[in-house]
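Next up is one chain by itself, shown in structure tokens, the form predicted alone.
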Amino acid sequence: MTKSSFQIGELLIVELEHFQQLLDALWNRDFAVYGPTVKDMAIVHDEVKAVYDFPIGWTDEQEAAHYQLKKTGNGALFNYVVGPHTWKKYLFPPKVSLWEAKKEGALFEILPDKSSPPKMAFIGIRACDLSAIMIQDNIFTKGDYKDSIYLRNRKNNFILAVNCTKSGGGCFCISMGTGPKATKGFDLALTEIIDDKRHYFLFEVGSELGGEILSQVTTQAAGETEKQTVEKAINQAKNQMGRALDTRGIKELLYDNSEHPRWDDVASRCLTCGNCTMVCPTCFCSNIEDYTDLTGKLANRQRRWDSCFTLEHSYIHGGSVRSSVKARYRQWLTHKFASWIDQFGTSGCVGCGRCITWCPSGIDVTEEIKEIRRSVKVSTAV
């Protein structure tokens, strides 16, 4: 099928043999294309140029404190859930220079920032991660205090979302209302289908740009059989959720139980390593650090990712506000599921399950909240 562009909402089929055309169309528009690839036995996001860069035939096995890749042999490009990397590393980078100065005589001259981020195309964003990007959009691009670095990186993005047809052991996006199907915020969204006869992708056009890009790819109209197959595959992911979380009244539940004994219990297991915040797609704590070279003629101020699990993060004159493990874990979880709602009008969790998978102690946020809710119900009944 050849058209100059497709309309928003149109559904098209792309066979596996034509998927490379999509990548070529993005490269021809000067996009730097980032997608999933296998590195160090994990699926991570990196620059991709060809279909063979994708994690073909790999799947991931996830549970609390457990992540492992396995070969499936089916040739799928997107038969995994989420890896340790999130897309925020491109939009809210782990390290960024705020300014640099050079000493000229008795004065310092601020050196102009001549860097310019490329047009970035993100391939394979899951619905939960797409929701996380929209949450950070709300934080960094709205209100009186906008983040100029985030705005610059967020400009000219192309987003290809991938609907999940399988769920991991830590997934609970259904509970958070963020997946497994992408419903907004994308230029194109696809669902990958492999059966006995075909390996194809059903694409949904989400923007004018998405329609223009897809017009450069060999497509065919989607029939009712393909549509029903895709719907069945997505429903399969809904029924495979590894975790569930009751979010009813969750803000009040956590606010009313700030001294619950469960905080002591989880503190005895938490290592305060900060893994959960590093892999979280919405966490945005940062620290400002100043550097000078050995000659004293160059100075640089950088912003780096930080974590509310570190003792120094809450330091003010006289000491740290949250000096105990209990206080730091309670701050993180309560902010994520309660005070975030007051600040930004939405939960700070999208149910991706990364914090469960990558916690060395296997701490499960859904279990911690479930235990507080259960004990409150028991005490009320008594």
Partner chain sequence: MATVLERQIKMGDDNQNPMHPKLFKVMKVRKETHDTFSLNLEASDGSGGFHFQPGQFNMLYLFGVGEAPISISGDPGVKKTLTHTIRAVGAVTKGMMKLKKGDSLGVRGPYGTTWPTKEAEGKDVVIIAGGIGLAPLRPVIYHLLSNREKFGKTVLLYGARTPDDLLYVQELEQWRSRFDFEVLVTVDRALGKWQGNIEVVTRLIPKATYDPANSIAMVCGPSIMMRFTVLELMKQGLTQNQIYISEERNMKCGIGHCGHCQIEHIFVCKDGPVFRYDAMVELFKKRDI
Contents of the next structure:
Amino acid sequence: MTKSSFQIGELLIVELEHFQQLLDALWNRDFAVYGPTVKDMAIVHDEVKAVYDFPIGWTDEQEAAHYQLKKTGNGALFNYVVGPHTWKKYLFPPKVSLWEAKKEGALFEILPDKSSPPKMAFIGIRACDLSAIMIQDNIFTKGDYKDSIYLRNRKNNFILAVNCTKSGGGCFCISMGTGPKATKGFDLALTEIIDDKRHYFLFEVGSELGGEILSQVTTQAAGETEKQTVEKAINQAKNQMGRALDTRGIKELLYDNSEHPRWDDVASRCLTCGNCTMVCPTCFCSNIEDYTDLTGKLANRQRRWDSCFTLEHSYIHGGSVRSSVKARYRQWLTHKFASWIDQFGTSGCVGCGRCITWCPSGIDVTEEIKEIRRSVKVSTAV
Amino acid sequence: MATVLERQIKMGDDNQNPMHPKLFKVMKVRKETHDTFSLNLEASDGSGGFHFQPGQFNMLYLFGVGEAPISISGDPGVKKTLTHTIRAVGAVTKGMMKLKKGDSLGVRGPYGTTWPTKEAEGKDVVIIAGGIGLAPLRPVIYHLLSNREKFGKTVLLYGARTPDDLLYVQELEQWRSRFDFEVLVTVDRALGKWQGNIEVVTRLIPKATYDPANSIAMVCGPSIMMRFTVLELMKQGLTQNQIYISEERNMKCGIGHCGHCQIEHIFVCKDGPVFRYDAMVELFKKRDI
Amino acid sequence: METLEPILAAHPFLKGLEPDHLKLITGCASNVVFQPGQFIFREGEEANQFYIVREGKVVIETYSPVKGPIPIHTRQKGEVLGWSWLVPPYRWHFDARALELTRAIALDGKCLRQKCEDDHDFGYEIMKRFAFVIAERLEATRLQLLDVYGDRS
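Moving on from the form predicted alone, kindly provide the form predicted in complex with the partner chain as a structure.
In what comes next, the whole complex appears, and the chain from above leads the way.
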């Protein structure tokens, strides 16, 4: 079945053997296509040209401070949860030039940026990560000042979301209200199904562009059985959530307990390595570094990801405001789960669980918050 | 065809990169103290005119070295010249100390909230500055003096470390000679010929003439100084919502994107630097946040 | 002769003092004037007065053979100068020198100490007021010591 375009909300089936057509359609439209692939024994995001670039038959096993790839034997393309990479590396790059300037005598001028905005297609964004992108949209594009680099990278995106049919040990998207099903912000969303006879994808059209791209792929209308199968598969992910977090009154809970002894406890385990901030899909802190060439005539300002776990982050003349580990851990957690709500109207956490998995000492944000809540409940009950 | 994002949000103008500084030329350098200096700047493109409100700051860029957030210390009524008073404490500001007439500097801004000059109309105004804290308050003084009839009693209480650390000494003398502006200056320590006050600036608060019930206080200085000043003002009968302070935090972008200047839910660069004290009182109780 | 009572009653230090107590204190008071540069008291001397400053400015200082006079803080209109008269051994620990023409009311410490002993209500009232002055001096001294405008503040 081919059609010039599909309507938003339409559901269609694509068989595995036709999945490549989707990638081809994107490449043909000059999108650089990024998706999941296996590298250094992890599932990361990189350029994908063909189906065989995908992590076929791999799954990831995750727990606090634990990540391991495992062979599953089935040929699933998306049978993993989330890896160490987030999509922010494409939109809010880890290191990027802000501008270059050239000095002429006592004057200098900023050199025009001649590169054209990239066209990027993201294949396999999970519902949690899609929420994270919308959170960063909020930060970088909705205030009085818009981040030019982010806007540029975000402008021509194609987003293919993947609904989760399994959950990882660190997952708690249900608690954060972000998943496991993608509900908005995508051009296309798919759910992958492998049963005894078939390996297929149920696609949902999320935008005109999505409908148009999908029209270039061999599809068939989705039947009731297939829709039910998909629903069941997504429910399975819901039932498998590795973690849970009670978010009721979480802002007040954290604001009111800034001197809770649990902060000292977690500070004794935290190495301030900043891994949690690097793998977090919403963390947006950055620093700027200045460079000149050897002649001193050409200057460059580079923006890099920064982490609130460094001493330099809060440095003002005389010293750092948050000099203790306790202060820095508290800043991160309180920002993510409390002050973010005041700043941007949503939580800064999407429940992807990466910070739990990639923390070398296995610090679990859900546990830390649970402990604070438990002791507060106990003390108010007395 | 519109992408998802374009449908969701109105895209900003790509050409307006908020991180691009505007080029300014140094017209005059004035040494204020051993480590503090003022720069008079004018736009290089001759476009002239820099509009700002008292209390706002700019990100100043020194070619190849970097940027620093510096409050504007000049007269808001004089649009042609942009004035900054800078204390040389880091790589960027120490580099700026070497600037000469004719050199150029990048300017982004103005950013941040302003001193409550409108709210203060019809009231007594008590300006309390410590050290370099006088610089961001000087635009308020200029504003008060050029609109003197709009305000009640006006008072400047200024404390510095030593007599050699006093900023704007000539102007202080001029202001002091006015009958409609009470100026009290003090230093924490002094040797030699100093005939003025040796007292912490908080001790000047009970000595000045103003009506605590109908005053606005604007305070800028080191954190400890501001906390004790607020305490003393409240002893005199001012309430939290009559007191304004200016906060200092690490700032890299000035536009609420880099994350460095946060104090709990506040971004000092865009929610501040000037805050009414009642907005900060709970945060002042917390440490290392 | 006009008594010093109304002047004392109006001074911030004695504001709100009961009339009886004001009378007691007026009995120990006398008017004094110091020329610029004139010492009001010197380190080591017996401390038998304190001063209620009405006009002018006084510097409290100490002396170093190398540096000369080292000023510590200044007192002016509306403030009280000296509390060594209140604590044994009743000797000045610092110098006090008028920086400007200074008018003050001197209060006889010996006389006051006796009156405080005789009338503890009066004594308590005076003590409360001096406790306030001393606490305020201590806080200001701590702030000075913090060197808040210094390089690492």
